[in-house]
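There is one chain below, alone, in structure tokens, taken in the form predicted alone.
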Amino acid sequence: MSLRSEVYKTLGFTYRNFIITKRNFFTIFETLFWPVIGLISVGLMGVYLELNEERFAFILIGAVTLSVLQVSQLDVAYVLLFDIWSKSVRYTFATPISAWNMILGAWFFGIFRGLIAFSILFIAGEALFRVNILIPIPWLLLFLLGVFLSAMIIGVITCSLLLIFGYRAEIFAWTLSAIFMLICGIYYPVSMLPEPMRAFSYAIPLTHFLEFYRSFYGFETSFENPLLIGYLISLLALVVLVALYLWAFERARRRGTITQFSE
């Protein structure tokens, strides 16, 4: 196979999200209202709390954290949901393309969004509440990059969830990004946390990303390099949860379980 046809799978699913979202109202609605509403409560919170400019951008940075996180992880969960949603799981494998192909091109279109998402809680931030939470660009796209990571690794889950679990295991596409926001500190330290649970936290990538994002708001981090930390615990999960899929995708085909989700 050449380079340039698996180019050309991956940006098809990219393409299709985009056709599917372009034409569904709620997915347009994922990206634009619940991420400022999301931000507008937690704003509104932080001036109640009358705190300084540090904390305040504390928790604006975790709101927006959380709603490109969300937005971005959707996107890879829906390249198998919105085929199960419309039974026709079967005729998408039965196409000469990859699990690759499938993640890549649904995370593309998720970074569309996600970046999108972010711009637009990034004005909000500074028009509603004066507070700029505009690090320096190269640090910031890093940053994001290590976001979109975190997403894939969700979106991944879920996946492979879907294929083992069936219809059941729809709920984890938006019930993961919340379990990562009460492990990885997106509303507080992860010092704050019991030790077994900080453990943990500490072998998610998000949390170091977060505080990496933090420090240039005077924030200790937990670790000396935390992006670096970020994204070798990155890469690592998602050769791991690739590897997940991939087993989960075949476990699926000789049990009849892609059958099941096509009509």
The other form holds:
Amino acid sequence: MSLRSEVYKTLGFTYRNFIITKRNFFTIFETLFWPVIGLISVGLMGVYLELNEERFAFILIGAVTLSVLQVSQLDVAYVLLFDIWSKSVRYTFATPISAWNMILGAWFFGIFRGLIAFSILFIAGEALFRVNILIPIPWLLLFLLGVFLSAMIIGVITCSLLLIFGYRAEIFAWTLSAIFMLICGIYYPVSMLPEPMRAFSYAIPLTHFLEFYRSFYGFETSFENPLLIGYLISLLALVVLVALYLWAFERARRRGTITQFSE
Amino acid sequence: MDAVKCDDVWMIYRSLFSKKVALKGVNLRIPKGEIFGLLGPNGAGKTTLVSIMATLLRQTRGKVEVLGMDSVRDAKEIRKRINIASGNPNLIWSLTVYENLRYYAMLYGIRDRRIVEDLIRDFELEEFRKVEFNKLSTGNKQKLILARAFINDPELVFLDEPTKGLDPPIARRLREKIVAMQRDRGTTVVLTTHYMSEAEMLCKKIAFINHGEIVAEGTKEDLKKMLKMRDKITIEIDAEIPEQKFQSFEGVFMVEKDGNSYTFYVDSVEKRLWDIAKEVANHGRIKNVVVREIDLEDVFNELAK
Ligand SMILES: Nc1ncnc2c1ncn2[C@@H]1O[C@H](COP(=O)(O)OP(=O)(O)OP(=O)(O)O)[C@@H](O)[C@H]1O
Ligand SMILES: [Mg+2]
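Now the other one: the form predicted together with the partner chain, given that the block above is the form predicted alone.
What follows is the entire complex, opening with the chain shown before.
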């Protein structure tokens, strides 16, 4: 296994996501339109409620994070969906790639789109509402990496569900990610949640990343070191989920799902 | 060494509510460096078998060796050295000819863009290199699918009905391409098809599969010999004749009626023509007699029964 050819295989998926995105008009909506709309409506609500500067930052951080996560998550989830929609699953799986080539390659492009979305939202927040959500760059990058890891987690879950339950699982996957987003405290501190739900929310890495970001605006964190906890949970989740994905792939090979996706 | 060896391969598709036995103990040897034909009626198990050999599907039982490697254990190594193309021409819709090839080249870890350029030229796709896949004609889609199958310069290629749904001139062009690629690169080709003429033209050896079992195997000549019938005599007459009567004739295996035309499948024309013609002439006036050797289509019809 040469490193160079592994890099090439991985970048193959980056390349494909890039071309498809470039050619699809609706990408503009995914990456720009919806995120900006989301930001504006949350911002206006903030103005109406006469929030102080910290609280304003709190909800804008929520809106921005939600958008960045959604945008970059799509790329990973789509990596398999593109093939399913085109009925070309067999050709991708006939090549000597590994699950991680596919996921990483797509994720790279997700990061790229996520960074674009973040930059635009950052500028829009500043320009429209005079709220600055900039924190020291190294910390900001660590936060964003955390968000991108969460995007990878959702993407891998989606791909696994697709392999296990067929293309209808798409809806299930979106539902799941909506529930995650509900309890990880996008627009409110998770300490508000009732006890059992709060325990769940602590298991979601995004909860900790959000708390980390907001700690720069004077908000309390539930644990001492949210960034570290967020990363640990993310890595743990990814190990488990990639194993699930590999298993789902083997299972698909036994059941003929791959050939079925191609007819 | 054989390119592929299947030993007692079973495939049982299972789902929550059903179970479908698609392969029932297939034993098969596919020699290297030739075009090997896999023929059989719809639902016989051709695609299933090809998918197993191409490591896309895992057999329920039995052992498959591809290029000397185990299809389950060494799947990834095998994938580097084989490739597939199917007659359902599906690739990512919004990628152009060039981009599709480039993408797959990358998945094989290939950097060299010349490989993509060479394939575009070899498959006469220059004109369409910037055309998105979904805007190509079916013939060009199929060309691209075939070009893609050679991107990693494979030792073994599986072509599952590669000329399905193409008009005859384009199908012929593609067949020539397959022959040329095979000849120039020495690739082993496993081809499934419903077109007997295609198998007759391309394949050195052929296996027939029906209901998940290999029912016959060998060269074209072997197969024809295997069925004892060798010739068919078609007689046109201006009257009805009682077909059953001929079934009891020695050396006559089957009689088919098509309007006023009767076809007799016999072991040998020399031995049987005279007796048959004499009897037919008792019923009416013979207008025409055609004698032909049986072809693969007849073999197929007989085996598919
Ligand atoms: N994924 C699957 N799940 C369940 N049954 C399947 C699956 N794929 C194929 N089958 C069944 O297995 C049998 C063999 O199918 P296969 O596609 O291998 O036949 P084939 O010879 O390629 O037919 P055709 O000439 O129509 O392409 C058929 O009865 C088919 O319905
Ligand atoms: Mg088939």
